[in-house]
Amino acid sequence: MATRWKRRPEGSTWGDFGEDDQLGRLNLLTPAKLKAGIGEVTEGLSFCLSLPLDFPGGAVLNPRRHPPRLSPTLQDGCPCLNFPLARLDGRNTDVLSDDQVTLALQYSTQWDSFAHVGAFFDAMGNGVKEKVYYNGYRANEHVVGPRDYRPDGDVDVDGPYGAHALGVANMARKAIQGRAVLVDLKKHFGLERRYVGYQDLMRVLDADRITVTPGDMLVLRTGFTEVLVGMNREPDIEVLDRTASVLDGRDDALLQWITDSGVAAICADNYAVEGLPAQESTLGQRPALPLHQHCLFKLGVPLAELWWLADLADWLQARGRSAFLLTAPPLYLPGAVGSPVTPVATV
């Protein structure tokens, strides 16, 4: 029992890593696990696993998220791009460029922190469901927004706003690095949309002789970003909605495997990792994002989306390999819920 909760969600890891834990299963990225990742490096080759951050283009994947907007900073009211410092001091011979960006932090290749998805949950066992995040952290106490949305009417909230707990800064301090295994769903299922459940995943692991051990980061290649990149920043949402495999978040056996496997993180080249909309097989109240809720809210398993995996996957497949060293810290940006990331695979 912790001070923030008297009951925890069934099957969750709340409290397992400490009352005030904010890393979840990233705690399994131990020195031994990092050494195991380093042990997978035989060639000294590195692969960039990020898209250009102005992909996908437009806002069709998520209407809240828009492409980055670059602009120069200002020097004495003048745009600082090709700015001659001689204008300030005639003796200077320098030409200066300096810029800034307005960026949706989960627009392109990204990490989701545990502050990204919570749930209404009766953490105090008093019959009242509150807005709660991993390990019992609370909305508008630890994850603070400008408004508290309530059934009896919205209430404005005083700042400062942001994720004062569970944000990406914790993940950056952890300096995410360790052994990862790539599972190539595209190789087995092609580019047609398929909701991949437990049985599908087990068949792939068996066929490719892949062993997932506790603390590994699971990396899923579906081919989604390969189709997306071919659209050259003009994404066709009707095509993308039919493209590539997604995990079936309604498959209880798959969710239980994620629990039992001990994976430290799940990274995918598709949008959202799981299928949206989730398959409807239950009645009554249920999460719209069942895999997100299972991983981010219950287990403390961070999710990553829209990675570029084609080059790495082809290289590993040609050599009969699946494991590699993954280095993927997010931006060290206090208060942020999500973050762009430039993951690096080393083989």
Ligand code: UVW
The other form holds:
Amino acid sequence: MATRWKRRPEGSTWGDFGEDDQLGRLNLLTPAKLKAGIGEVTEGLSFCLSLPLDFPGGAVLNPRRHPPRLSPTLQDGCPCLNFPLARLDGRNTDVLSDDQVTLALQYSTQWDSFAHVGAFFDAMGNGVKEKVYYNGYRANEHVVGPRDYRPDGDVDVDGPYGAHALGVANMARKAIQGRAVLVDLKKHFGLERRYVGYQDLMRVLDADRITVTPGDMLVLRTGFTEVLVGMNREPDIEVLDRTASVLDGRDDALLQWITDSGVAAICADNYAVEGLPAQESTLGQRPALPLHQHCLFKLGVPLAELWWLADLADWLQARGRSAFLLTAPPLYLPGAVGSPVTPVATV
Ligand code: UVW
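For comparison with the form predicted alone, produce the structure of the form predicted together with this ligand.
Time for the whole complex; same chain goes first.
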């Protein structure tokens, strides 16, 4: 029995990978799985699956997330770009440039760690719903935030803020490499907004003869970032809200398929993998981000968003292929909840 919880959410994997596990389904990226991914490499070609990190542009996709701000570091108060080291010692012949960035870690092509979405859940079975994350890790003990807004017993915490458990650093240590399969939803459903549920997904897998095996990373091309890139950093949110497929997080059959398929991660080229807002629900209390809750909170399946998949998808489609080797470690940044990533597909 884990000390952090006495009851786990229905349908969750808590405890299955160990009492203190912080990797969830990434545990399925085994040596055999990596070798299976390497087995998909026949041509020795690589594809960069990242957007330039100053896309989408502005803060209209998410008002919390602003474009990166680069600046030079300072050397004795001087911007260190083309800095002549001779100013420090007249014999020096070097010219030095060095910079820094203020970056919303989930602004552009990114990973969500399990610290990104938790839930109010009665993990101790004592009738008290606490803020918990995957495998029972606790708000303000492991994922530390500011003084709480609720007057109901949350610990007052002033920092140090951050994901001291479940953050992207664990994922970086794991290195995230393995077999991935690309499912081309754009090819089947075009660029209109569509909430893709279990039936739709099965139809596409059947039509394209795609087999997803446990430990595969599922990569979904919807065409969203293709439209976004065409907007050249001035995103039109009204158009984007009507653009491309999103997974239907309210479709229980789809969530069950994610559980049963054993996928290790889900990566997409759209904004949130699932449709936001989620479809209407008849339930009173329900998650606003049901697929995030299913994957990040219950299963330990990390999500990745805003990837650039067009070139890879077209290349695979022209050859009747869907599988490739994916290498996508996030930044090894202790305490971070999310991370930019430069994923690489090798075929
Ligand atoms: C949200 O906050 C909606 O996050 P994500 O980037 O995971 O979609």
